[in-house]
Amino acid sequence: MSKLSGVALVTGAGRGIGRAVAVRLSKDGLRVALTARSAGELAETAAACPGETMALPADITDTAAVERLFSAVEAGWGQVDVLVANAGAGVSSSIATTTDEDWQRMLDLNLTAPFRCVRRAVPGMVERGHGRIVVVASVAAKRGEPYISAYTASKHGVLGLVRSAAAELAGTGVTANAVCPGYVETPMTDATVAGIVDRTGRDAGEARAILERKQPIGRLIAPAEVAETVSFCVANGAVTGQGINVDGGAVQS
């Protein structure tokens, strides 16, 4: 693949497909800024990429940060060219048992956050007539499962902003796509390991096994495996409004 150029902010830097995207990127020929809310994480990712980094701690979901993060950007850098939206998290819980704190925390991380980020990104992009928007969402975004009803209906929530923004932007030379993981090996996936231990009692390989099976090729998905799918989003032009499934055949579109 021949090299990219430009600036990619990526949310959620720190760990995981974050911090994979955003190797794979600085591999790729973009200057990276990282942000996520744990500057020891973020030093981790930017020792881990090639390319120049600018490391940018913050809490996504404050209203203020989106603001001060692209104008960080954008003194030191210029303007963003490239948008990963990937902060996220999950909770799991029954729908009788889901709080309202534990709904709010959802939307606020896994739809609100990207929201403001794709709201702040897209003048810049269309001005220019070139940007890549893309959104790390879930297999969640495609279906439900029981127990995650609030991560579910935010992942569903952000895959409906993608494919809004990719036709309103369509002609404008701004692509907008949703990345689908699976089961990840992740932190995430640990903690969604732990949680199936202290609900059902099982050690935690028989639930990582329960994981690794629900997806046909029966493993997890590698982070890496995810970062290859961002960047081609990045390096195509010709693909946008798209739900891209990474997930070893579960969903099939």
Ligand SMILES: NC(=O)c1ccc[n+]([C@@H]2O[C@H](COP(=O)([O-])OP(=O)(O)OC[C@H]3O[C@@H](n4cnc5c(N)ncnc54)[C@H](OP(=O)(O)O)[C@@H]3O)[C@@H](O)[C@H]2O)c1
Contents of the next structure:
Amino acid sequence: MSKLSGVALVTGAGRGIGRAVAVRLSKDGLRVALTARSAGELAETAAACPGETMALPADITDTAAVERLFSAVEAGWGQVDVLVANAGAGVSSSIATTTDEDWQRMLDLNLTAPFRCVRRAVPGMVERGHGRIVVVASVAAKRGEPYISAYTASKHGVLGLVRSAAAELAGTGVTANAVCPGYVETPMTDATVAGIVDRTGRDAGEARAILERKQPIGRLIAPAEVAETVSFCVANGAVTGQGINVDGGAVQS
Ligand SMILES: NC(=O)c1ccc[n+]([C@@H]2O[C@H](COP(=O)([O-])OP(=O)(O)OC[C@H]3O[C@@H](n4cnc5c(N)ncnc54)[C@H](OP(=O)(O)O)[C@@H]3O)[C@@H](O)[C@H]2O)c1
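What's the form predicted together with the named molecule like, now that we've got the form predicted on its own?
Zooming out: every chain and molecule, the one shown earlier first.
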């Protein structure tokens, strides 16, 4: 795409990174379809977007919902040009205490749901000869950290999906990239802070400082900084198959 236009679908658009991405792509000039489970949060995101939006509440782990979402966008605006697979969540536990349910929930939400969205988006993009796929992964797609094995496995997996999709789609006009943030200022990180407080008895300020120090720049990443990188992936037709770290220098690759 030489200029930013067309139709974007952003999953997990209700808050945090997904909201910032939706607002950024709307400012860039795209029509943005917003999805997450909470209709109230989607309405808040829609209100923050300067351009046209469509709010579609759904649980992205439901296969039928993926088909419904794409069909609704196509019926309203035509084919999806830009897919941002951002919806995700984490769980913290040691390997020994990670339950089958936790493991499956991480794979369903962080790996299988992006796969189903990519699978549904690709034929239309290839047919039109242009498209952008951006998955919001994590630095956990690049390296292992203790107590997040299920999350880390799911994020390594989704980076593999992106790399394979980019290789398969090269030459079609469709790019696929992952954006890999460190700790970002979002409700998900607030939950991580609360978890550290519960487990260690530290106060919230100390717990937050631990997460700030994970980025060599010494602070959390702003959601808008992640959104800017997504916007770059949408604008650029030559960068594909990459996992772009937005992590204040934590992972050098
Ligand atoms: N925060 C970080 O430090 C950080 C770092 C690296 C990577 N990431 C990744 O960035 C992405 C966004 O994280 P965030 O920090 O913005 O998280 P967040 O603040 O918790 O927001 C997550 C969004 O995903 C949606 N979502 C969750 N489960 C869903 C489901 N089953 N179906 C549909 N939507 C669902 C949530 O809405 P509902 O709950 O209403 O459905 C919400 O809109 C995730 O993939 C996460 O792994 C985050």
